[in-house]
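Just the one chain here, the form predicted in complex with its partner chain, laid out as structure tokens.
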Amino acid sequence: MRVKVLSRNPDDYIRETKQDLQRVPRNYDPALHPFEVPREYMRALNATKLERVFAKPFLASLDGHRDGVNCMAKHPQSLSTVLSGACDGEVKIWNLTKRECIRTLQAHEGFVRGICTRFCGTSFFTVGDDKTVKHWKMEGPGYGGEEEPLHTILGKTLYTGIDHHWKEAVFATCGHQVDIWDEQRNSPICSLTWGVDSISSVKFNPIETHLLGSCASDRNIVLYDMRQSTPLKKVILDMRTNTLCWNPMEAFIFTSANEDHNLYTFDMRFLESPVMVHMDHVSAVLDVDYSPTGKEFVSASFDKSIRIFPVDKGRSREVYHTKRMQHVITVKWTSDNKYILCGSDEMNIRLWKANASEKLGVLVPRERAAMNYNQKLKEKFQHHPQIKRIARHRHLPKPIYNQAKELRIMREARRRKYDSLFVFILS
């Protein structure tokens, strides 16, 4: 007879001293795991719940400026420089990983109106209600020197926007029509121009380089080559675009963020249909901006709120909206991808996260592993109705969300009204 007994040394089961982790032997039999599904379930339920407890966006507001902050740039080689131009004429140089403003110049008299940087990092632009363009170092003066402008550029006429170009040392205006200028002259090498009305903003493309994209009062949208000087492509649209952004990854793509509450996102081979509109906000959406990943934008609206829309769908994912944060004028997505500025009418700029329940700093091994493994679950149950609802659950402050309300409630209208009409033709 041979026989043989189950029998365990606990020697190799238990560790020898208290400094040793602990033995975890596995066996991923699904025989010893019943009810995985019902328990990965319940993971992802919990794994929701947590990320909208932890939803905490907001970072900091940067304090500092004594008017409305009307446009941003960021600075192309350093992740916590921002520049931010304000409606009295001041331009303010933040540090944001201190919060603090680094460095004030009076730019103009009245609004900046538009402040770009240049690719290299080492100066930046500004257009100002004073008809003039003003090109600044980046560094400070030493100590004890005056703010001084390293060029002003005295125009004819009112500009609104100004961009910079992302290879070459040629920058756009825009007013009344869009000129192209060189940095080292002082009169632009060519002037663009294709309808009447003025033109608000101007936008390089990042990968064309050679392209940009204008929007116009009267409803349009232009887009334009620098190599044959002329304007390429016109869209005119129902309401009026107030600026646009170009995608950072895909070429062809822009957002354009429009007074009808919507935005409306552009191929630029194809403009008779947009590829996507995207819905959500109650007020004229005001700027626009991309993130580096090129898969989603933050728009800000004129209904104090800004919001997160993924490229490919008409919904968006997040809104940040504060009791002190009034109409925000200017957004813009910082290049490490995890941060937003957003510049508002009460003369605060305030700092977010990206997404909303990240942990910020450096993770532990297990904590990203745990990270991870729950934004999977999410991701596989998230069509389950208590799932989705939980994800999607987002707080409104009262105006908003009344609005919405009533906004839905008029489409819901026009649609059964147009429905039943079509449905009559049709029989």
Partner chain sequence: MIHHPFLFPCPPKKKMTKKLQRYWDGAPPPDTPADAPSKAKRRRNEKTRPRAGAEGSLQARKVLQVSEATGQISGVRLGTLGGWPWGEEGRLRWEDEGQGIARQRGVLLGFLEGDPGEDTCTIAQADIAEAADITSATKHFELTLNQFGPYRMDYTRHGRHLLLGGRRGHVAALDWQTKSLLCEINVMETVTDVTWLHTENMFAVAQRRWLYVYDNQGVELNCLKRFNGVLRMEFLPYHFLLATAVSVGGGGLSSCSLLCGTVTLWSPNVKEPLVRMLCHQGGVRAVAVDSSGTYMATSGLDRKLRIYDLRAYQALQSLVLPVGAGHLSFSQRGLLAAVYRDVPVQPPHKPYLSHTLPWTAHGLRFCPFEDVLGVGHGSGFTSLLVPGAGQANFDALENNPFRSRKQRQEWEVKALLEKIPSELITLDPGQLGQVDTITMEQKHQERVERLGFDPQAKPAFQPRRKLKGRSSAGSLLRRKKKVANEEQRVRPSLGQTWLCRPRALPRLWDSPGGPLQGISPLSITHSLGLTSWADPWSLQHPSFRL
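Right, the form predicted in complex with its partner chain is done, so what does the form predicted alone look like?
For this one, just the chain is written down, with no partner chains and no other molecules.
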């Protein structure tokens, strides 16, 4: 006679400590759970609503400048250190953890046109309206000491931008032409030019470090190779490009901020047409910066707002604005992928969360698991009309809303005109 005995492993249902949750046996057979999809849909809907309820992106305002903030730079080694240059020639170094200025120096007479840090983080460079390039030590002078630059280069023309090489003691300036400098010399190693107009911005590629791109006021974007000392390629747009930024994860991809309210993402191997056109701003785009992951970028605009765009989408996923914030001149995405900094006309630097509804601080494992579960639910049901509407909805200031509505009407009228013209030609 055979007897079948039920045997259970005590580890499956006995708690290790009294603080542990009770283990509940579950059967995942979908036939036993006919209401699983409606239940998950309601959870996704509630998670989407709560995300909008808790979307409070603004963290702090760093005030101390006496004129508009014109440029910013991130410290390559320290997450909490940021440098900013103002229109009155003043440069400030900020500690983001304490949210206070730790050093102030009068760098130039007139605007600080550009600022960049050395790849090792021990010093930084500034250019200004006084036609000088100045090399400063990151650490301030001792007690009673005077603020003096390590090195000063007096140029013949106005410099409008500067960027440092990612691995070597070389930096590039732009103005009448693009100049490549060695840190130890008073004259440029080589000068690169293509056209006769002034150049507003120059940026080194973070991956292919010998490549750099520049934006000129004659609507050109020109790419150079330091090893050949010659320009590589040129693309001409309909309106002027203010600045560009290279994708830190894809060597050939860069995004340009244009005067026609749009941003254009290009593949430098195929410059005939952009990979993606990003449209949502209603005024000129003044600055752009990529996230460290290379999947998103943030843009600053003359329309008093900043927007976060996914690289592969033409519309922004987030827009930030405040009542007091004026024209946003410069923007940076911090190296830990969590925060965004923007500098604007009314002398303030603002600190924002990159993810508006993200909870800051330490998360217990249950909180993290719940957040991941809700995120997956939102991704699963993201195309359902009600969830899509709630996730996309943003309150905009009235001027931006009215201007966007006007631009939409103009685009529709232009499209109808082209359609009717095409029908007339066919007939």
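This structure is a prediction, so every number in the text was calculated from the model and none was measured. Residue numbers count along the first chain shown, from 1. The term rigid core refers to the most C-alpha atoms you can superpose between the two forms while keeping them within 1.5 Å.
Once both forms are overlaid on the rigid core, the distance between the two CA positions of residue 408 between these two forms is under 2 angstroms.
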